[in-house]
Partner chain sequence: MLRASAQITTVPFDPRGITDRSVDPLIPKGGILLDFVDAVLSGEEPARQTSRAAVLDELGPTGLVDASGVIANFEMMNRIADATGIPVGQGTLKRTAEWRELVGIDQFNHL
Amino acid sequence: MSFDFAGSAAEVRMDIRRLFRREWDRLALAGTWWNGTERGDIARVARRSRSGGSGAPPGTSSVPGAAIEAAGRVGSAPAGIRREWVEGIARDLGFPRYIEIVGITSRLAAVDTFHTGIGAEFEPFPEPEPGEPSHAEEPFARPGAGWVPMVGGASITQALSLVNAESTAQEDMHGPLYLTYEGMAHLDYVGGLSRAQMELVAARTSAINECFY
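Take the sequence just shown and give its structure alone, in the form predicted on its own.
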């Protein structure tokens, strides 16, 4: 079974194991704008870029060059992303395909960073499942201050709302690894770390990544 963390000295909560398995299931399936093979290749590029590699791994050619560039940049060097670069990628891919890349690579970063933090080997990528992207449109998304079209104002919780499936997956990961959206309202929360300690880590990480939120 995937994510059993055999041999790891750390005790991994069951809800986190289930979350990571759900994420691997999502990665293998066709998404909204990329199929399962393409989603897996995007993830491979992102992981490779964080390890110092560049471009697509050998044998990977299912996605265009702009998608490889986006996966590598979002996966390894988000602090260098600027509006002009996002708009250039969107001219080649379209905003929805770019948003799906952001969703895939950012959730992979969370999974892989967790493994690094506890000294575990990265989980092998799942085999892709057959199927075609749904191409589901989000009719209420509009351009705004967040560089990409969103539903509502520019906020972290709305960042991927142009592609609803990616926004839902982000929320799914948010709870076990941090707090549920509803739980964020409770400033006295304590769960291993106090809320103040959690926010200190989050603020420092955001500063390093130059997160404008």
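Numbering follows the first chain given and starts at 1. The term rigid core refers to the maximal set of C-alpha atoms that superpose within 1.5 Å between the two forms. Please read these numbers as outputs of a predicted model, since none were measured by experiment. First, how it differs from the form predicted in complex with its partner chain.
Once the cores line up, the CA of residue 195 ends up 2 angstroms or more apart between these two forms. Core-aligned CA deviation for residue 204 between these two forms: 2 Å or greater.
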Given for the second form:
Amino acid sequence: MSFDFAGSAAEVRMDIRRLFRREWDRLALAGTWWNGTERGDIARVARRSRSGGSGAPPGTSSVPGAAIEAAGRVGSAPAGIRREWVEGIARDLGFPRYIEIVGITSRLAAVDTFHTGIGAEFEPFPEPEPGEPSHAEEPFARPGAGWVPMVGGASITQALSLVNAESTAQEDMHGPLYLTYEGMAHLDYVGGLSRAQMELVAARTSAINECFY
Amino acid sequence: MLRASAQITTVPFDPRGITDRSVDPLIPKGGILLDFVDAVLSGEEPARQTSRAAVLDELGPTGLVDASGVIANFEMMNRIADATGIPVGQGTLKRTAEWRELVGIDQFNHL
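Switch from the form predicted on its own to the form predicted in complex with its partner chain and print that structure.
Now the full complex is given, and it begins with the chain already shown.
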């Protein structure tokens, strides 16, 4: 079974194992704007970029050049992203397809980084499942203070709301790895780390990534 | 969130430790955790093994899993924020001005 974390330095909680298996199921299936093969290829480009590679790995020819560029950039050098670049990618792909790439790529960064942390090998990518994207449009998304259309005000929890499935997957990841959106209000939370220790780790991660968030 | 949690739990905390590794952040086991973040995000595997072993010794397996999870989550959230242009609100900028100067994060040029 996937995500058995063989050889890791610590036992991984079942909620994290289930989370990552669900994420791999999502990756293999058709999404909202990309099919399963395309989603897998986007993930391969992102993983390659994070390990210092560039461009499309062999066999990942299912997606257009702008998608390869977006997956590589979000995967490896997000701090350098600017509005003009996002708008250029969106002119080629449309905002919904770009948002789905951001979702796939950012969650892959979480999955792979977790493996690095506990000392486990990266999980091989799943085989894509057949099926077509749903093309489900989000009627309430509007341009606003962010660089992409969102539902409601521009905030980190609404950032992917143009593609509802990606926003849901982001929230699903947030709880087991850190805290649920509601749980973030519990400033005296203590788990494996105290809340202050968790926030120190979060702050250092964001500082290395040069991200104010 | 770090400032708020430290205040509520009355944990001593020096925010300069977030960006200046010569400063002790004062949070218990904080130096070990900062070393771990640096090793996971920027280090080579031998450094990671050393740092991972230190976290295991001082904070146990649950501490290692939780620390890895927090780094993983913020790798995701940082990418989403950067890639979608989430603005920092004026209220947040005003409220955190002194802290940002102390930590030195105003140098991030996409605020």
